[in-house]
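Listed next as structure tokens is one chain, alone, in the form predicted alone.
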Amino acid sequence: MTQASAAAVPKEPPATSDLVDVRLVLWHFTAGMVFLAVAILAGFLFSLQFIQRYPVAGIELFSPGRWRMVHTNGVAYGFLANVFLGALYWAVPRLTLRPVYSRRLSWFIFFAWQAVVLATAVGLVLGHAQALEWGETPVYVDPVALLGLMLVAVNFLAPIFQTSGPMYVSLWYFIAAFIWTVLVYAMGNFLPQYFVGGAAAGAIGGLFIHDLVGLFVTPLGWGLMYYFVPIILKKPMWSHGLSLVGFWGLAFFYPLTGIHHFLYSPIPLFLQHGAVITTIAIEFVVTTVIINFFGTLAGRGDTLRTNLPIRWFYTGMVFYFVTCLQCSFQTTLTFQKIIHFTDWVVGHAHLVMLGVFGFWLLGIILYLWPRLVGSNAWYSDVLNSWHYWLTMLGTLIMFLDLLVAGLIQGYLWRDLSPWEDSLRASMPFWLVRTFSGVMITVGQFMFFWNCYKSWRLGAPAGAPRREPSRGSMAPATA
């Protein structure tokens, strides 16, 4: 086997009890699902105002605008960040054959991060938000959050930098993510607040909005896919070369795309044109990554039917391709005239954060949960199936619904129709959005219940495992 091909297969040590703190992974996953429950309920509450059914109107602490920020920040920092950390505590020691820098530091990071997320949520509800999209975290939270991100980088980079020989591509993505995330968070939360203003602050805010997606969740998400997909399929990646093309394309093109959030603004036009070009270029990079993963699936297509984590992963990959293709069109000046400030953008954001990264992380939880709780299988495969279909269909319906709504709104505004006309035209679409949100919410709570019941069925390491009382059970090795 050549050096390149050897690096295309994740390393699985024969014994990992000394490498991975399973309890820490479990706690991160549990915290992530708790914050996801709060975030989706906040999103559902926010959606009710559009159909004039808001149940707590007039109460300032339940202002829809504040709970919208709880929804977005809860998903980004409560759900995504927690589950990413849990998955990293599982994958990095296995890829490096070394434990993280410090288990005590790991537990400190866990409790400190929950405090950061809770302080952010309380601050947002009390009206302490900053005037920066995706950077609404109160000013007193930002230094603590940045310090926490630095500690995360130290904890994971230590074992990675001690590795020798060929480095698996997941570690390339992880190294970049740990460095980029610290820089992006500092840039977005400190420069506009304290150092620059006007159009320059808008440009930096645009970079922060998009780099939070492209340089935080994207490298962590793809890095974990490069780890879990070959492990589950039991075959190497189709092309190690393409995996490196995807990484370096992300590193080269993504950092400057965020300006496309502020087209037709006072930001210099050459920066706007550069953002349009790099955004379109990203679609070609993404295509190489998608080809690589579907090439890996060749000959194992039956796993899409028989293996639910793989189905979550590849559904998210299809959605990722769709969102990037959509982005390459909507970032052009012609498209921006129609869809800017419309529900098209809202649908795009939901497909990215839930339909892609949320799907990948839910698939990872689905794959690892029985191993973490000491169960031989899930409490109910039926609930897992319902969870997938309700979430997938709900997300797809919401995306298509808001896409059409955005086009209708944009053309009505372009034609200078009365504002009330766009509201009346949007009302049926907002009703469908709430319905799709109910589907997603019901699916998640089915999953939470299944996780709880599977945990109850589990047993400590070395103890006899109880058999489930009911439910169709799949083997934990599936």
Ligand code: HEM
Contents of the next structure:
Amino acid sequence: MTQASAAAVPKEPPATSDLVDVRLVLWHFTAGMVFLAVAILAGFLFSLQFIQRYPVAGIELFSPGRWRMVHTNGVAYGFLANVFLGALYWAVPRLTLRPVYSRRLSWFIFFAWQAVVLATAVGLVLGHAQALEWGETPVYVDPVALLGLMLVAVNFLAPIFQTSGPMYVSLWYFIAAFIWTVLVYAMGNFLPQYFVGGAAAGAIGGLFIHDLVGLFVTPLGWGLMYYFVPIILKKPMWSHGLSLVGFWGLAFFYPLTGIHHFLYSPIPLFLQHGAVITTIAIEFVVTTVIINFFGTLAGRGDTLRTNLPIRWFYTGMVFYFVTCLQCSFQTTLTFQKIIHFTDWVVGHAHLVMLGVFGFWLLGIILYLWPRLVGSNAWYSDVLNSWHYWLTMLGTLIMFLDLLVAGLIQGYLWRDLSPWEDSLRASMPFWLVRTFSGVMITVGQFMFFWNCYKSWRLGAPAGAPRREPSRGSMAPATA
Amino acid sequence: MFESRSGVFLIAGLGFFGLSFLVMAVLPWAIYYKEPEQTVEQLAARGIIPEFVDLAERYPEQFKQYFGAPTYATYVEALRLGHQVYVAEACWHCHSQFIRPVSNEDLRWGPVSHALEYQNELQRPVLFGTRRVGPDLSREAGRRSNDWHVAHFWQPTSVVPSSVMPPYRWFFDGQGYPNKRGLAVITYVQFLGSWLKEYPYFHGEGPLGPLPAPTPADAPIARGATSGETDSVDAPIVGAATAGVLP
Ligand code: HEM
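Switching conditions: you have the form predicted alone, so give me the form predicted together with the named molecule.
Once more the chain from above appears, this time first in line as the rest of the complex follows.
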């Protein structure tokens, strides 16, 4: 904790059990993992299409394109959003020493959000998609989802604004994220559908995809890192000044980069140039954040070995640095000539969504789960270790594999080789992608199993507890 | 200010978002808002594509059952439905619809995309796409025959052995003839790019390409089949080739 939040702590802090509804956290995590399972299986299924081994070909409800949308939307709205919410229900009351606005509302949001995600998935499979990347949510779900996001904002902003005095860094990110998410969702889903057409709508679409990552996922992710890392390491962030630079730099530059998704498109060129410059600027901001976190880690490097959540977090941060570095190159018009539209971008997307934010959230679940289910330790540390290594190596392999595939595709296209040549050349890479996908999938299911067994360990109240495995890497003290 | 609730809320939350919205969304809109957005009816009024008429001739029973006759009204209906299917099946996640001025894309597919090509109802929301698993489709009109598309949608590997495009059996009726969705989606892909002055465009040999235009004798079979046959049948109503919006 920094001085800032320490100063806000009154003499007698209320017991956290009065502030946090642990069941809510648990349920959000569980829902998140269920959707992660669905989304990953959908991704795996779709990847089989690329190696001409789609098992359920020719069946309308298994149309590969529709399942691709289930994959991406499931990941974003089912997995990321749910686990974020769970972690926020844990963190925000602790940071403000106040409960969220309303417990009833929280449960309402929980069920409403699961309904939104389910309706989205079902709608997509039935063919009701909207032609907006990551906004494929059928048009009839959009207003409900927007309402849900507004309620989320109210629920969490209330305790934040009820308190006074200095705010800890995480809260800056959270405040901004709640407002941004609502605005971004409204902009991306309604403007291009109902109000703006053509190339201008393309600009909005680019802004939307990017803002969803940059203004919803990123600030929540970093906010949680600023919360969990110092707590687990039991030391404050290295530099408050760098925290400030990181937040304000991100807030300023991130939204200005949307158009970099459509370079060389019919969107006016000067806007494309602007987006390239702001994208490169972000890399500098990101570097300051990374320095701050590694400065915090300095002297406690051993925790990378001994503490699994910290290992997930910092692996994610290394990947974050890599993606952002990659970003500042791939956004240049030179790189764009070759890599745009290729698998390079898909590799990038997996590194960001899974390798960074997915890893952070998995680390958070890993840290909190034993506390939530009352087992106080994991059923198996071995499984957790496997989970880490399978997921980490799987992600890395997928990323590198798609990177190379992307370059090959880009050059073959530029060479004017027949399209089939690029398909044939990509096939081995797509095979490797599927295998790396198997690694990731198996890793996750080991984790789910471990979660289930740990829950069983803690579940029977009063019943004699089984001895949990020794030397748990997730420290059980809060 | 930088660490206060109102500072974060107003400056970062609302202010910076507003700024980006102005620059990244309002500005492009302000540049194009005077260009009228055409409805499908207006697009159709430029002329029915020959392939639509060809479909009516090739699959008379099916066409009659699902659409009736190849009129402007049914053409509009087919385009709308085709577009809807294209979105629902996420074709746009595997196919882009914009030709960039780099990487020889104009040689491969045809003229570089122009902003005005997107000012119409069928590009709402715009279908630029972000991934090319398959080729760009914005210059697809007339490049392949209807027969090719029928075979391709039924089983892509039957015409392109290394294809990873999914088969779309539900575009066909019980006897293997295209159903309403099949006819519509073929109409839609055959429409893409038909607004250009000259199409189809085969890489390296299109009318604007580096090689001299092919004579009818050495034109590819697929192309001969469509343009040769249909030109004579429905010359009166086919205006697309000459009424393009673009130079
Ligand atoms: C079993 C592991 C996975 C496999 C096999 C897999 C496979 C795929 C495939 C085949 C695509 C479509 C790519 C294309 O259109 O060319 C895709 C897209 C995507 N996946 Fe995954 N995926 C997996 C896990 C994940 C996870 C865990 C996440 C996020 C946490 C994720 C996020 C995404 C995103 C954001 C895209 C969109 C990429 C783009 O359009 O650029 N995937 N995935």
